[in-house]
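Listed next as structure tokens is one chain, alone, in the form predicted on its own.
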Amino acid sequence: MTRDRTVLALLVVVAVLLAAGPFLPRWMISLFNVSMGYGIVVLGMMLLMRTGLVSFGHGLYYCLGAYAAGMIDQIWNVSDMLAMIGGGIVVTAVVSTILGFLLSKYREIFFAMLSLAFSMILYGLLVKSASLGSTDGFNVAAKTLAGMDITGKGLRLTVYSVTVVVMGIAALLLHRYLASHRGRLAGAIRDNELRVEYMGASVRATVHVNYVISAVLAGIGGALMAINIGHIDPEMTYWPQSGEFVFIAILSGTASVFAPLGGALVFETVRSFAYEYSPNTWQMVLGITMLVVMIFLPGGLWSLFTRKKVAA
């Protein structure tokens, strides 16, 4: 048997991005911020499609954790990052566990679609709140962390370092739920789960656990990029938002948790560099790149190192 290197390669990367953080150019340093944010909400999308799930409605937790972030901070005058982060998890994991007792009975295209219809249930709400900012949305600001002043010049790279850690420490716990009994059934149930039944393992209990853990790693993402962008609005549970989640994720692949990490770096690059080059056409450089990635790669960016081992 191999030797599973994820968890050293995760400790690798996650010093090396720290170590790295006080020289990269302010541009770089907000392209991965946003890369991170988004490949943890995509490690969620991730654990459900190896369930044999989509969710095109994942925008609902990514909103939830950004609005509960920012109404800790306007409501509470509470503007700690962890505190801000810790209330992105707890609304969307009460959220997603009431939920989850519907979404768990629905399979393929009526779990697609039910998901997404309760992410433009939360827009519409957010849109008619004026209390929230109606479609402006509102601003938000993290000072502290832990208690320390983070605001002036060290604010950027305090964010940037504290998403590093963020993201490593949900990639690692997310391998280790994979490596578990239950994480190992996601697979199972994507194949048989009448079998599984007859295993003595519950389908629904999984997949509505799956579902929890996914919606709270989409809420930390959203709680995540509305700290680094400062502003939050309801276009991030609008169905595109959704869209670009499952875009990534199928770009991505599921074999590894670094694939979800890896396919956001990758989008977010095309996206920023296409849109600065080509401003009328870089959606069309995103629906050729995916063209490609599915014609070339139908398992993902991350089969290109499988096939590799595979290959060795």
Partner chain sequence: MAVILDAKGLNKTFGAVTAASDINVAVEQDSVVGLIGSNGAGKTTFINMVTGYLKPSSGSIHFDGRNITALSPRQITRLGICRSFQIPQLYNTMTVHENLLVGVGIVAAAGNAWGGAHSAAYSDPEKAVDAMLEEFGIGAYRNRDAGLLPEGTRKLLDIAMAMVVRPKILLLDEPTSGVSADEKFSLMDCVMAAVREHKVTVLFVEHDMEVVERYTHRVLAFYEGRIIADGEPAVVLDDVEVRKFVIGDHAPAAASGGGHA
Given for the second form:
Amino acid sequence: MTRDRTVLALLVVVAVLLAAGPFLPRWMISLFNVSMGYGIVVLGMMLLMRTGLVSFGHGLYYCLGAYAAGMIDQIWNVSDMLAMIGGGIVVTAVVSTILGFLLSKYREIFFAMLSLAFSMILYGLLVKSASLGSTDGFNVAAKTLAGMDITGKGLRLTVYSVTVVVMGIAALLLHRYLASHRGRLAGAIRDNELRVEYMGASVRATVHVNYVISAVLAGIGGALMAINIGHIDPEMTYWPQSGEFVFIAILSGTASVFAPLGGALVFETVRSFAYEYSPNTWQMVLGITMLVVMIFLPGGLWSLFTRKKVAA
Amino acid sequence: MAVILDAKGLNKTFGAVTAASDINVAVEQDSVVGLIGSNGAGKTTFINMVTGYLKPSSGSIHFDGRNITALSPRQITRLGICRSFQIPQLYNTMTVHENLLVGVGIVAAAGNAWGGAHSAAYSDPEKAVDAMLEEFGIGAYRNRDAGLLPEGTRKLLDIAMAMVVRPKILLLDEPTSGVSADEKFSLMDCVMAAVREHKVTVLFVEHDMEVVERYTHRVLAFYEGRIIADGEPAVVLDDVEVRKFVIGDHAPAAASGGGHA
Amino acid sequence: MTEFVAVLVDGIVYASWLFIIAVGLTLIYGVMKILNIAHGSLYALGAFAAVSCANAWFAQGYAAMGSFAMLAVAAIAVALVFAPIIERGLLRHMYGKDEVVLVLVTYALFLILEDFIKLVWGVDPLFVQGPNYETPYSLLGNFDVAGLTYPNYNLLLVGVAIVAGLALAWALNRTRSGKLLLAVIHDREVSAALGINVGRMYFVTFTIGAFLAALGGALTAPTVSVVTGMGAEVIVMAFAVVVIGGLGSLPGAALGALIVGMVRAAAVHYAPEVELFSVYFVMAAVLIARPKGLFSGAEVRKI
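Requested next: the structure of the form predicted in complex with its partner chain (the form predicted on its own having been shown above).
Complete assembly follows, chain above in first position.
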């Protein structure tokens, strides 16, 4: 067995990000926080895509994770960061397990459309829920971390550090999963479901499990984003948000867990600069980028790094 | 010899079309059975029913004394019946090695639920896969994407993928179709060696009468959904009806049917 | 009773509006297998172009009734300008790719066109309105049903929807080109091999679809404030319609539009808090009961 270089690289990245935290300028911390939140969601999209599925409604879980994080404060007065993330995980796991029984039967455009319908149902509910601020949403704040007070000056850095660690764990676990026998079934299902069944594995069960994992990742991303930005609203489950996740996943490619994380960083960087310098054309920039990537780099940006290896 | 597969009174209709009509077959353990018949005679329908892809309209199928008529392909695979396909069903974007590794992984992960012996044999998955590649003589293609293989190799990989889940019965759907004339015997030799090694009962659909004569102990001739002859190859291939409806030549059968497509 | 009539009328008007937009979407999907997210942008472009055309007309002091012609002109202009750019310039190179990839291509287009609209028309709300506050919406007068008053403009929407549906059905089933198109829908490769100019069929289909989207937008413009983002709202509703009816089905789009129209109208009157929710709830329910929509073809066996 050769040492797994991805694991090592992940540990190095996490260590460097943690060490660099105190020295990073404010804007960069914000950029990284948002990128990592998105990155975790897109890790889930990557798993779905490896299984051959594209969801146009993953905003559902992103939003649920965020609202779960915000609502445990509203309902039980719990504002511990870990509890908020945990809330996001529990809610998304439960909802995706239930919806997964239905969605695991669907493929291609029909999977995309049913996912879309579910996310829009949540949108329809939230915009009419006056107690949750309707279209305005509400503010969220984490006050403690495992019991320690984190309010005040250090909050931003604490949120950053926790996000780095959570991202590291999520990426590591997903990487291990993808390399496992169960994880390898994802690609097999994408290529040939019939053969998977004729090899004695359940396509539906595997799709279901992968769907739940991807939903939980989206929920974690949503909870982190809620804590990081401090505000949540129903736009998180509106379809263009889901489209954005698909966008980043396509931009990134699915060959390595680093692809979605790097892709999210590239996306967020392009967006923040484009938004700053040309607020009315940033979507145009994104759209053109997406077309260029789809036409010239069908394997996503990540394929830029792996091309030589494939040729060899 | 013990009967391992017992199909009784199988009927299957698609609307007005009868694909199987009162099929009765008892297959003995360790035998090699050839299924012959022109296109649409019901051979593949029979395989599809045995492996659970199609449910018979009436009749029953027993495997090792157990009624499997209503089970799904997955359940039937796990009991020990697997199949290959006329058009190879591969994981085209994965390498040959990974194609088999998926199967090894499924068996290994199932653990004792799938017969402890296999999961023990697969305790080192990489080694198990390499041994299979060797067995089927496709080791040279180990790291090639399955979608980029020559047709003969695709066929072999397809059969290896059925064997990797360690079946007790293997059903082959036209193993030599699309394989060149000079490759067909080496392919079949290779498959039959693996089959004997693992003590697998084989049923295979074949249009090439040379192959049928050479490898089978018994031949079933299908015509319009019925079995019109059942017996030793020499007898069945010489049967008047079989020659008329299946082999399609009217010359004496002594000179073998040859490369009938 | 009055409430019931109101639901019925609102539902039919809303269904007509949805149908005009959704029928183009389902037509394009049926022929080209592209679920076109940019259909929402074409709708928005139609609305913005209508503002420009109609307001220019009013500004010239011409007869107000002519503004209706301007709405049509706007829709035609949008179709003639954008269909060639999008279909010939981009989509043509994408045929044969995975359906989901094609959806993403149109999503990229959607993003680009959203900003194009902002660049051309700005970000402030616009209205179809002459210098003396004349607008096509009120020009036609009103009609009464069960004591409720409705603008006749709504009848125009219903009329356009019926004409569009019948015209498409007639063209598909009764004309030579329509029959050729049905052949293309059934099997693209075989049709091409038989000498049917598939590329041209695609182009014409896309142009008609784009025109219907733009017409939907142009007819909507006088009834609302025309704002950026209106395409995003509409496209997802149109998806609901075509998915409920069955992707690529003409009668499916009509039935889907009626269902969504009625459900929404009923929700607005009886339970406004579930208005949006109800539409997507129906969409999910239909997909669960009939995964390929109400009007869908049979499965093909694989082995």
